[in-house]
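There is one chain below, alone, in structure tokens, taken in the form predicted on its own.
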Amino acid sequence: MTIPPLLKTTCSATALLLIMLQAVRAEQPAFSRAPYLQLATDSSIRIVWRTERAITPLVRYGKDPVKLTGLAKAENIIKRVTATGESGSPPPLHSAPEGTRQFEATISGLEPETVYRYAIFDGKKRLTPDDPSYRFKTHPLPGIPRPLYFWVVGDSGTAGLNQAKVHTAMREYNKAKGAQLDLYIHVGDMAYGSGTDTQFSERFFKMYEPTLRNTVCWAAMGNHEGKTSKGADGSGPFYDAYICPTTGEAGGLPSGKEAYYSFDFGSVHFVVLDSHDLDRKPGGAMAQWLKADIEKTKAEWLIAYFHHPPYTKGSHDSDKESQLIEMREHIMPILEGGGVDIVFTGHSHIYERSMLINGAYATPTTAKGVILDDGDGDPDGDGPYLKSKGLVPHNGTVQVVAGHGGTNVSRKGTMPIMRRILVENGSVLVSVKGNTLSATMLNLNATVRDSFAIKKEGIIEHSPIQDPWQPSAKKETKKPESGKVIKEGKPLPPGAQRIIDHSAQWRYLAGGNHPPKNWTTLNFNQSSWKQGAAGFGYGDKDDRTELAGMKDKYRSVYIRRAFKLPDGANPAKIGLAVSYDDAFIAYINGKEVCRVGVDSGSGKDAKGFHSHEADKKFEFFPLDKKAIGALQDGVNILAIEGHNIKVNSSDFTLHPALLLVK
């Protein structure tokens, strides 16, 4: 039989098309949504993933990374498809792309506090690589105290550079410290702008995939997810993405709703609320469940989180918006009555962290009579906030607004209960160990911008402070927070007497460490600090104390030296002679007396540095009335912090002397 030329061509084209289609299928990624963990307990875990093609799903797992002896078979793995897809499935996916298949594998019968490796298979074909990052760890038994380390993020879902940098900063920080997350908390707005299925895939799951494959994200719904998902019936892309406990399977009282729930990790009890689209009033179902859940728990720590902050003046104002006001007026009394320790929220695109508060339910919010401790809460500063052991009603709460996870940040004003206000992107890392909860705000450059702690021991009784410390009412600017910024000094005065010589010995702290807040005071214990002769620096071959390891590692140095004024000396005649590169702040007996080239802040919070070359010359800085007022008879302390404009600068100099002018 002879085949006509046209038919030959048609057959060849068809064969080529089939080969091309097979090649495309072969090149398709194994997952349309990579594997991620959900709903961990002390004996079980859920593993979820998506594909765009039919597979025979299997999960192999085990404690031995080489021998994955455990098996979750296809018949025990829930498969969900889009509403227009295959029939006879469990509840369909709300609005996933047609052809999507979501697999939800439950692995149970596990040992508590145990690390397991896992792998996803299509029949005999392994889909996940042989990589130790595909792992999970079961929770400890409820009530048993165990260290806990978790990550808090809010308002992040932009798929933008800042979101990526915040995530990378956390991972690099933890890698440097050898730390691994136990869980991940998201306080909402994880998929801008409407929480659609596609936005979840692109702006949440793809962005955090390396973390989600081994760390459960326990989420609270934000208003942007609320545009397509509904808390009342648990429908929408948010509820397709997350598997939240409804029957108390992770600890706590069954809520019957994925919109609000609780879970335990050892001696820590978490409560998660829907502040967006459910009744927030005391008689509502959510508030009634919350009260009953807290009454039931026997935990040592209580942590609550939801989207809308009871206290904020960032991109939102909690004194003007109904959802925020209702969370403050109706929900906070229940939480504080249950002894809540810390509340995490988002929605407002800022980082705000309160003092230790109780009873701040009024509108507008006032600080008078609701602050129990107005210190900074920093273990290296004023010390941690103290609370009684266990869950004691109205014993103090710290509020944290963490709506700075990736979207643009802004500030409307000043919330009077806040101790720290930062208009920059970042996230919060929290550890609970024994009787202490410690938290750190890490910005998108992996710089620690705030640290505080809560410590529980014995019985602590607080009295509300009627006139507490208050944050600055002004928005952040590049003006100095204290003291006038000086751009340059004056020529050295002739014939001046040296009170502290140019080559004097100083105590100094370097190496990237920052001192506690009281380091400038006379009574500070400096015995652990090194001793060296002025000047301090590197790179220009004129330093008596060379800081050879400073370049590319750190940019701040702290020095202290005692001095006495000569008998009969006029305090108004003293001044600093300094050769410096790039900036410094000087203190006498704890009081700032000279600020040169630093716009605002001090220590690790200093910012706005101006470049200045030392050029092996000294400049003179007369000290003002504040310095005169700080001086005392006998011994005084001159303390100076020096800052380099950037960590990889080619040189640094801090070379001071104290002069008495004729």
Second form
Amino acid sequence: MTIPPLLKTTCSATALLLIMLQAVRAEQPAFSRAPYLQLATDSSIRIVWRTERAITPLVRYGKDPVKLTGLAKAENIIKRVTATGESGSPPPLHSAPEGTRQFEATISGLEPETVYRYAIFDGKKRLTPDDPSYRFKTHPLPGIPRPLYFWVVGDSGTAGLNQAKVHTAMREYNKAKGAQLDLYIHVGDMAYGSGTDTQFSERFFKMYEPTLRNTVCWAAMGNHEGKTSKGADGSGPFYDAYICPTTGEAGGLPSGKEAYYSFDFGSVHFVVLDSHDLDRKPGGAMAQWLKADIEKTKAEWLIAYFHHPPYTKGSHDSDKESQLIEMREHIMPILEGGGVDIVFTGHSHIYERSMLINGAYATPTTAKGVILDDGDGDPDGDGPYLKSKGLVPHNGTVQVVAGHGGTNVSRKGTMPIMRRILVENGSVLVSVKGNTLSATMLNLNATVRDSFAIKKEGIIEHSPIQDPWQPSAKKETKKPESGKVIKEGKPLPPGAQRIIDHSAQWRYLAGGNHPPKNWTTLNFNQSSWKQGAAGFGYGDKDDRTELAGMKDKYRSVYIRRAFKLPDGANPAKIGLAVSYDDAFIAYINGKEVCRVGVDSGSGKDAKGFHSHEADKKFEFFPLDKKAIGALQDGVNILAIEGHNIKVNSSDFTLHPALLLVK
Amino acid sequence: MRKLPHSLLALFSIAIFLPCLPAHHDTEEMIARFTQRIESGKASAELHYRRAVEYRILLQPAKAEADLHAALEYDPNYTPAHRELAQLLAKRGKPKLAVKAARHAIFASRNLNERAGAMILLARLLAASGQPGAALRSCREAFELKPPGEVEWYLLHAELLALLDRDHERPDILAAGYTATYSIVLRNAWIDALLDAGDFKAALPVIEQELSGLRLKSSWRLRHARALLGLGRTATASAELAACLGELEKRIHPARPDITLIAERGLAHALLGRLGAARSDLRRARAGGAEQWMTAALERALSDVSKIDRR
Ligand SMILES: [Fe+2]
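Return the form predicted in complex with the partner chain of this protein as a structure block, the form predicted on its own having already been given.
Expanding to the full complex; the earlier chain stays at the top.
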């Protein structure tokens, strides 16, 4: 029998996959959940791991990596299994795979602010490699000011590429800066779609494994974990995964529940709330605990986090949804009355960061009477937000929605208290040093997209700004009739090489005529077309080739230009950088490779345009996969048709460049 | 056999899980998706229930209620729908129907844990519909089913005792809860219960110890003043109340106050005999949605002062 070539390729790929998978299976991993850290204090830590087979668990640890002199013996390590054991045994795991053993070792009697190396053993057999990344650092003593550096992630749990990129971006950024995380906070939705045990293993523990082995993740529960875990009694895969303080053992007051708790890192006090499935009213047990807890803390900084954002217009709307409204109306007054400095949340798949605000509890949220500082908070821009020393009630809060840790991002509208709104994946890195808290939003390409700081000095008295700065409104775009999603550009990738420069010469056809069908191909005779430098347009003073007669006369312009690929260039890395108003379609050698803001058709038959302002900004569009097939050695043709939404529009811009990204 | 490099394994896990990635939508889109599935003949109790939850989140209770009834038509024993319905009906001002739904939730519960939870729900609904005695019985049955209970259950238990004028039983319940859970809320409620029961001597040392370690002291200054007044130390109590009011003025947002602080300020005014200010704060706290127990001490103080005035 003859096997068709395609099938042959598929078969050999499958065979290879199977061989590789068998290789993995034959070498059964020591851990079904690799070791991770929990519940760090100034004198203790928990190390947790899972195996699928019986072992004699031991943990060796010590300050000297060569001599791990400390020992946690099997009898001091809690072992949890899937089925209920005899009475008095630790609570069974909620829904772990049959045969799972979860080990929870408490290492105590440690020195504060000290780095220890650790290793996990099965009897005499060492299970973790001799690698400096298996380490932990105890917290400083409460109240003692020490630098703190932590990572904030939300809504990440897809196990997809973007989640992985956000994680890698953080690691590379820190490596380049020589910085190490002290802790990691997750604001929920870390295991889509239902926070099952398997989803936790695959979409959280596996994805962040190298970070989790030496950094405690202090988590708040999201609604997706809430499908299988219950805050009321601390049951389910979320509560199997995390060991949260209930008796005030990490600082703060005992909550009696793992669902909400507090912990200290030196002079920074963190409070973590369950905004999903517990009473959010001011009389509820959680709010009562919160009030008591923040009345007691004597920290210099107060940081709160939970899943549902009090202020957002990302993929969720805090003016319309009950959990978000309740967190704003009931919980924010308690937090601000206790002097909270910053609040991190997720749920809404976007990055939104506020100005310095106070008292914004009304529904709907407006900027009236609630903005204390409308600057950008950027030390290199308008300067940091200023607050009084210590925790002073109603002295200003910054809200950060960090629901952009891995899943699809989107935006519904404009939240008027926000200073920065970014619809892209990323995470937030926060440093607290002395009297300054600094934060940066790092996107998935490790580019810093937002920076702000809060500085505390002396006594600062704020009063609300009468007419504060306002974020520009989200442009209303009607939904494409065809049901197609309107493509949105990305920020320009750093360090890209220009194949066609922004100021390159192009051939162009303007004046209301439409070209013949073959105008996008290599062989088309362009000799009758005019020549001009990019960009093309009118009305917004951003055009090198001004199309003075375009307004009220015609709305489409056609441009084309030849280019050659640099030697050894990877065609998959080519993309367009375009500043445009309102829409365009790009072709390479006659094949359509990018369509933005046009629902259907092309040329004179193009239909369904969507409004877009150029704003003198370039957006990046990776080319469709078919572009790779259309490219050839030697000369290629890039052809672009630009369309204005209306013939009487006040401006038009078509300004492209072709990039080769790293 | 050679181990696969870590990065390759990571890529594998991504490749394997990509096809089954869940799509993430906002609340309105979730409703549209559920509707589409329901209308394409795939309706089930779970689908109607899930759409009801989204409607509840979007503050559309009528649609949520309709969906919950639809869910129960598909499966009359679908416990989550009974529970959700009971809470929704109570919020919609239908206490009798809410109690009925909670009883169904008890009947349909699949394990002891669920049953105990449904008992607590029933207790809350009975209390809200003016039947504290029946509520107390239901609450105690829940404790029997799940002996350690939960933080909120102890608070409810004590609240029901207060409604039945059995204040003297409250301290022991709350102390037991504190011992079982370590919750500071139960410890503080225990102190309040001691004060309500007139056991000022037992409360005073705990209050004084607590006061020494606090950053914001208003709520404990109030407790302190109540104990001092109970022990006849009026002058010290007045000084404590003045200090309490001073702190509260800094913490209460003038336009948008935290109602728990308003209730505290009202109580301080009442204990100082400033009845007009106390009544004004009581109105404000109630208008802001304060639950009955949150203003109970303030109301009691106001009624005590009026009794003295009448004498
Ligand atoms: Fe969420």
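Numbering follows the first chain given and starts at 1. By rigid core we mean the largest C-alpha set that fits within 1.5 Å across both forms. Values in this document were obtained by computation on a predicted structure and should not be read as measured data.
- In this overlay on the rigid core, S602 has a C-alpha that sits 2 Å or more away from its partner position between the two forms.
- Residue displacement note: A54 has its CA displaced by under 2 Å between the two forms (rigid core superposed).
- Once the cores line up, the CA of G537 ends up 2 angstroms or more apart between the two forms.
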